[in-house]
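Here we start with a single chain on its own, the form predicted on its own, put down as structure tokens.
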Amino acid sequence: MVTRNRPRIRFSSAPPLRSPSRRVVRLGIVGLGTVGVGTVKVLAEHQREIQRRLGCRLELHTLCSRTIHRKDLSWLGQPVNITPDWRKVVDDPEIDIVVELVGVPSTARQIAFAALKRGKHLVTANKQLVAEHGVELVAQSRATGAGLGIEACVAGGTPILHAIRSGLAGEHFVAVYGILNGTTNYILTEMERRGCSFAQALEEAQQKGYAEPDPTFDVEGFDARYKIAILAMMCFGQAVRVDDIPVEGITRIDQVDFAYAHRLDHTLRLIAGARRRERGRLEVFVRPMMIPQASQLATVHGATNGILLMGNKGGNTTLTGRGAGGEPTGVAVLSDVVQIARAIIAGGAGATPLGYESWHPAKIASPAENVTSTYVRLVVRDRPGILARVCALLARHHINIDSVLQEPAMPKKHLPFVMTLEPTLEKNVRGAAREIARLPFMIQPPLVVPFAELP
């Protein structure tokens, strides 16, 4: 570990405030990517306010990054301990809270469990870590009496986990639906607003820094899948295996789908959802859905996140806010730090981070058993008899048609048209779609999107 002078970094000239137990809580931050840098900057700017809230000073003791010696840290303004080795942070007896902000899941897991086993309080922003190992992390934190903070794992700067864990702890949740990925929401709302293609909206998202050079993790729904796994654990007390959650991305959505959606008074969003089903089962999914234009989630635009919590007593609660970015996520990270610091000062334990003291293994209900209305978009080489053959196939699967829509002046060699289907079993619709895809006039497989009944 390299030390640049012994005095620790101080971001504020405010005098230390008195506390009945201690005056300083020391942090070690591991990871100096976008969120790590954002967290340090928020701490620097909010130091005085945090100190007033806590009654003690938060001190940044050590910064850790594999490339720390190649980074320009002159913007910090004052010296701080630095190291490329995260073990030096975990093993340092002077550090109270380890803040894990590493992008590599395997490394994040090593850091998290090593810190908790040493009795270090831990704050993490790694959604994959919490979705896959949340129950184990809670068990380890209890075993050593260490606090655990995960607020930044879902929806960045929007305090949804705190709302579920504390503000709505007396509620019995029926369902949770969320727009949990800012990249996909930016792409879809730009396609809707301007009529641009998926490729154009994606390129702009990459230019603005909303999408990675390889956007697969976002646009195929995998990012949202980790987040809905965490929300399901917190809302329903069931440990959900990430791999059991069906996922569909947005790459097949076309601008023409918004034209048809608007004719139906709906719009398209990538929805991550979890809801209670009969016999104690959960349905959990990530998929594009048709949602009413009057619904609260339809008003969530750009790179914003929105979460709808549906309770059987308190009704519906919607939270929206920035879901990504270094400084908004840094606010969430520091909110966990402040909560743990309060527990340190009081000499007690922090709140249970996943909302329950114990979890049942999740019993996952298949979406195939849903009875739902459905939007089906077909792209064909136009010729007589198409509608008759499609209708015959639907009838064989016991599916009734609600409407048939066709935008005018579409090219006959690449003609999109839409059928909306009356409520029926989703497995029947999927079976019919597979057969329709094999018809000789089809240019691409049908796009099947369920209608969501959202307030």
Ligand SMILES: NC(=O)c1ccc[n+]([C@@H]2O[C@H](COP(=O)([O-])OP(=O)(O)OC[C@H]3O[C@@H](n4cnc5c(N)ncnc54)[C@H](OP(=O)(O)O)[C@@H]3O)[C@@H](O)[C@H]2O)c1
The other form holds:
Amino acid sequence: MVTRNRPRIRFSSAPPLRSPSRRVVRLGIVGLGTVGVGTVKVLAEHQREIQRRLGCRLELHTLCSRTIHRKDLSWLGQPVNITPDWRKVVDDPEIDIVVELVGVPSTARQIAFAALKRGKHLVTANKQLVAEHGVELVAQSRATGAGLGIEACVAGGTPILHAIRSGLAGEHFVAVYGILNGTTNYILTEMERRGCSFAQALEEAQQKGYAEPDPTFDVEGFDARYKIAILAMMCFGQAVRVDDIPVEGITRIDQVDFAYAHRLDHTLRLIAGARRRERGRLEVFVRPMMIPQASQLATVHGATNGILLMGNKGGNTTLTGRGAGGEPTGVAVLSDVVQIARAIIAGGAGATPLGYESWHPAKIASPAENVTSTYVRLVVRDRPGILARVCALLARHHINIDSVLQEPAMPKKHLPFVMTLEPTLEKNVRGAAREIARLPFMIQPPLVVPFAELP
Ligand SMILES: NC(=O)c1ccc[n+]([C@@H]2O[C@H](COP(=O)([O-])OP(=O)(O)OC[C@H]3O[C@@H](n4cnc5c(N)ncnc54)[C@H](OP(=O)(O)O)[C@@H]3O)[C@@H](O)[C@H]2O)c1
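Form predicted in complex with the named molecule, following the form predicted on its own:
Everything in the complex follows now, all chains and molecules, and the chain you saw is the first one.
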């Protein structure tokens, strides 16, 4: 529901796309890395099937990458135009759909807007581009009647955006929670499964190609932040500024946290979430959370992604699947291509890519105002009186303790123990944690993780 006094962003109705008598739709793919190659391979393998679905031929017309002249393209098995200059793809009148897979945000942005301005349909896999410029992209696509496909931006090969935009278009979403980053989920679930450290799990993820040599973008939650910004726009019709989304990564999670989590019938996952709050506000975040072991997201292991959509009439819908990888993401890219090609053939308007025709700027609710149960792990140099001092400090902040847990046989010089706290304002817990961190026996600041009672 949109309040009357808030600014709204509206687009004029879309003109029809192209002529209905098409028998060939031509693609230009810019970017021939992991996803570009995956897309071309999937297209080559599925071409006949796609043709039967479309009733028209999907032709790979041009491939573009900076070093295309140095690439061995013999595996293509068919002649195709090549160029290192993306402008040639965007300007080519024979090309109907530009597929942007370059990864470099500034270049992706240039290609996307140049293509849409020329009335070329655009498919992109760039989450940063869509999270930061989604509303402008849709405005540009509406202005020239060009289609826009963004399915590959969130959860790679899992068709979550199509589900929100089409299958659940009649729903009123109250919340969306996702495991949206395969790298962090691989690390956490390996720590859980094998009892290894964060560093060991990260190294293994790097060896297997799940994590970049510099893993910051994934492990600090920035990748998931772009994705939840897109999901929030699609589920709630609110344009969320990426920088307004609080983000916390997984680098402070220790294997001992899984031992404690299991004693509480919970587990730890990096959750990207957005939910409606009172007075039209939206809470959006990326953070590690304690989730029940029986919840559906707890069963999402390894590099898989999982998204839980909560609707006020249809209830809960969960989708799990591949979140990345060349060919799974290539399927998402081609699904957008097929959808746009169908619109080209029908001569109609393309689907509304972000699920809404108008947005209002999101009013973000601070997580500090949440009332939640909390897991607090302290690591101390053991000595008498520690518990009494921590309990007194918590009492001063009006925080009730639910339980105190200590795993047996832990080193006294580096003793981790856990307190679970009864539902309390999160800002009170954060304030108390800052004070606890200054106590002389503390070896490191407390780890504070909220419980999320997910179904
Ligand atoms: N990897 C995944 O699993 C995944 C999953 C979902 C979404 N995505 C998104 O998909 C996009 C592509 O990712 P990727 O992993 O395939 O990237 P990548 O492996 O780094 O490939 C990028 C490609 O873009 C080309 N390129 C860069 N700048 C260019 C320019 N100015 N002109 C022409 N070509 C240019 C590169 O060409 P050269 O090799 O010739 O330099 C390379 O072929 C990104 O937005 C990413 O976030 C990736």
